[in-house]
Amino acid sequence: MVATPTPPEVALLPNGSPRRYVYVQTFGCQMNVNDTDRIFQVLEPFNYRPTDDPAQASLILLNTCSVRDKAEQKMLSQLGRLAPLKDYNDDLILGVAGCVAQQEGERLLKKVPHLDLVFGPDHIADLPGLVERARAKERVSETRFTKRKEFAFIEAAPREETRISEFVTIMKGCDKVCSFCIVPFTRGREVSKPADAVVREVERLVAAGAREVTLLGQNVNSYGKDLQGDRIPTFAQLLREVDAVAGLERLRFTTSHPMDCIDELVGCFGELRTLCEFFHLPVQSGNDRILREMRRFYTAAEYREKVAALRRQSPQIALSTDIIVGYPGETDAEFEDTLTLLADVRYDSIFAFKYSPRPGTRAAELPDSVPEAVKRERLARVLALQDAVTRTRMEAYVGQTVEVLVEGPSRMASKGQTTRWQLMGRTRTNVIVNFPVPLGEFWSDRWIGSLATVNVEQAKSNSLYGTLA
């Protein structure tokens, strides 16, 4: 519940214009997290400052995800909890951004009477003007897709406190149109950011203090296919250009499609200095018929060969994937094929979900024929199998010495839940490592962004513990 607030005072800047605060709650993927950063960036010149307190804000935005039904329900519930704030603050504008906004548009305004503003991801740059329209008492919905040739990316600007690990969007949208996926309908067609702009953005973030960069897109390894001109780099060539940026320590990317995991990309692992040994490669199912129904356009055997090629190139590579259980028509035998693939590949981690129909997708036209109880049982079996595999893979780190990029205090130290002065960071394989440092050094900035060598002494389900080597 939201406590009964006192209406926030609108401070005046020296030029007499008001300073307002914006609160953004982000749902969903890393792309949405990056979009939230861009929201803050475009609002900053208009005197909006971020706040963690919705009662202080004069603009509240929910940046939404529609890939899973649960995220939509969370968004609607949160809108209900925020509604009382409008009774105490006449200045408050309440808006919804992101994929649910793109999907629902004006329908969302009709569904939620106290909602002022709905806008899709293509209109983040237009947000200051949209907010002013809402302040003029117009209920605003802006969800038109920008034409490919007219779309302009917002390049990330360094913040006052640049994070050690930063995101850089290199493309948006997806052309694959998998039968279960709503991304093409909420993010549009693929549009690639010019390579020069990507490299320039990375250079600017590194100069401001970033040491790790993750390249983002709904399907990053199809990068460049829509570009025109004399210089059209492949995704692998773009990785090589970013790898050459002076001062960059680590490079990651997400998310990929197996169809575009070609030999040139596989060859980058183990070849490029900064490219981390971690690859998220969604498989979705281990059964060929279900893969065809999903419009994935590869077989389980072809997927296995891509995994084998990655491990030949980089034996230490950590792999993660996405799994959907209970796709319409999936039989018990077809589900068993997914379990077999999981047991064979032995991922370091997975994201597993029960199938739920998404409006507008091809699969939504099919009868949702797998009973909910069967979906729950299949998901439980997937998670139980993966938990055992993950536990084994985590325990294999014990006794090893790993390189950790230090991000800051451990979560337990930040919450005062440990008497040890712990820092945390991640390995190149994307595993969290916690380790103690002397009290006098805990507050030292010298650790943040540094590469520490840690002897791993203990493995938990999702993190490692050790001591400085």
Contents of the next structure:
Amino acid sequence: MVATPTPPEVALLPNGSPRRYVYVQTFGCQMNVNDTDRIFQVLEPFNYRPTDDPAQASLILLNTCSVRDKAEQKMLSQLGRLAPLKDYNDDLILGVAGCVAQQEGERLLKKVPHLDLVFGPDHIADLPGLVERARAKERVSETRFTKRKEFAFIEAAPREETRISEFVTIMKGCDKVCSFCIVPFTRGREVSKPADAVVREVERLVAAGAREVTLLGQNVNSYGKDLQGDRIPTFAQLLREVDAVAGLERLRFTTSHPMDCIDELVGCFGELRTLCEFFHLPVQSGNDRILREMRRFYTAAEYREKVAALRRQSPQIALSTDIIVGYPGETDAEFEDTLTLLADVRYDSIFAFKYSPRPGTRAAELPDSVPEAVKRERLARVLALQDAVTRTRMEAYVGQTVEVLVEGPSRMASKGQTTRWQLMGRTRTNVIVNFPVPLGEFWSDRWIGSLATVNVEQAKSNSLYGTLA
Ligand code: SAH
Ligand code: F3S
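Switch from the form predicted on its own to the form predicted together with ligand SAH and print that structure.
Starting with the chain above, the whole complex follows.
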């Protein structure tokens, strides 16, 4: 919600330039969350400070997601809600970043008259200049893809408050051809960040206080395939290099395409000290015909074999996946194969989506033939099945002793407020654990980033409760 606007504070800094505030609302995946950090980073030298009050901002950006239609609609209605702020604040620039910006470009400027600026993910580094053009009353749209060879990553600078758990982008784009997916259109071709830069970034974050790092990419397993020169590590080799960074406690990555999940990568689990026992391996469907139509290039049996290999290597490994229900032409029987796969694999958690046709994708040329009501029913059945599996998986933790990386004070579930007597952190398998601070103590900063050994006493649907061992 947007509160009654108040005029923004425009204080002059010693160098004579105004201090301004930027408000960014982030939609969608971790990639966007990470891009938002880069947006703050490139604007900082131009005296923009982040704010969480849109009424205070002289630059408002929506960092958007277009992977499903719903995400796009949410962004459009938010733009409508923000529009009145422009009546109160002549200084205000309103912009759209991210995947919808890349996909729509100029069209978005035409559709939304109060919009000043549209720019794609490849243009974050250009943002200060784009904003200046918008301040000079130009309506700016910048969505050209940077050529693969010319693309330069913005190396993350640690923020004032480095989080215990940080993300490091190791590549952008996706060279896969999944028929339903808009990502290759909005994020372009794969470009890998040079390994030295990745390691440097991790070292810097760890020096600034991070204990856990998640390497990010649309398909991290194909890391390095585009790199040139004499030092081109595979993804598994990159994991080894990052694992060797002193002071790092935990290493994660996301996301992987099952086809590229090979023995070399499987072999890293249980072998690399920091590599956590957690793997997000999107399957999408349990039916071979649908998988072929989706152009995923594996069968359900091949996928199951990958899962078996991971579990042989690392028996405690927690698995999660993505599921799409109601792909064009998916029959009841084909859908049942997805349920069977879920029941057999017994994931720790899943993300499930109703198929949503995306403009320009191959699947969008097919009629969106599964009725909405059927999609809804299939989604409900997937979630009900998974709820039961997740519950038994969570209950299996009760009585176990787990290592918890403490992130901070617990949030009280209902109110979103933090407590002073209860800590929260995660297991290596990525489950949230809450436990009380020892008697007579309150929460303090010193807990953050420590590894606690916790006896699990109770399991709820999304988190565990226990006491310090
Ligand atoms: N490799 C990427 C996938 C991005 S999209 C990653 O980093 O996760 C994330 C998930 O959204 C996909 O795995 C898929 O399950 C879902 N998805 C993508 N396109 C979709 C569409 N058109 N309709 C419904 N779900 C979709
Ligand atoms: Fe999308 Fe498939 Fe790439 S789901 S991001 S095209 S691996």
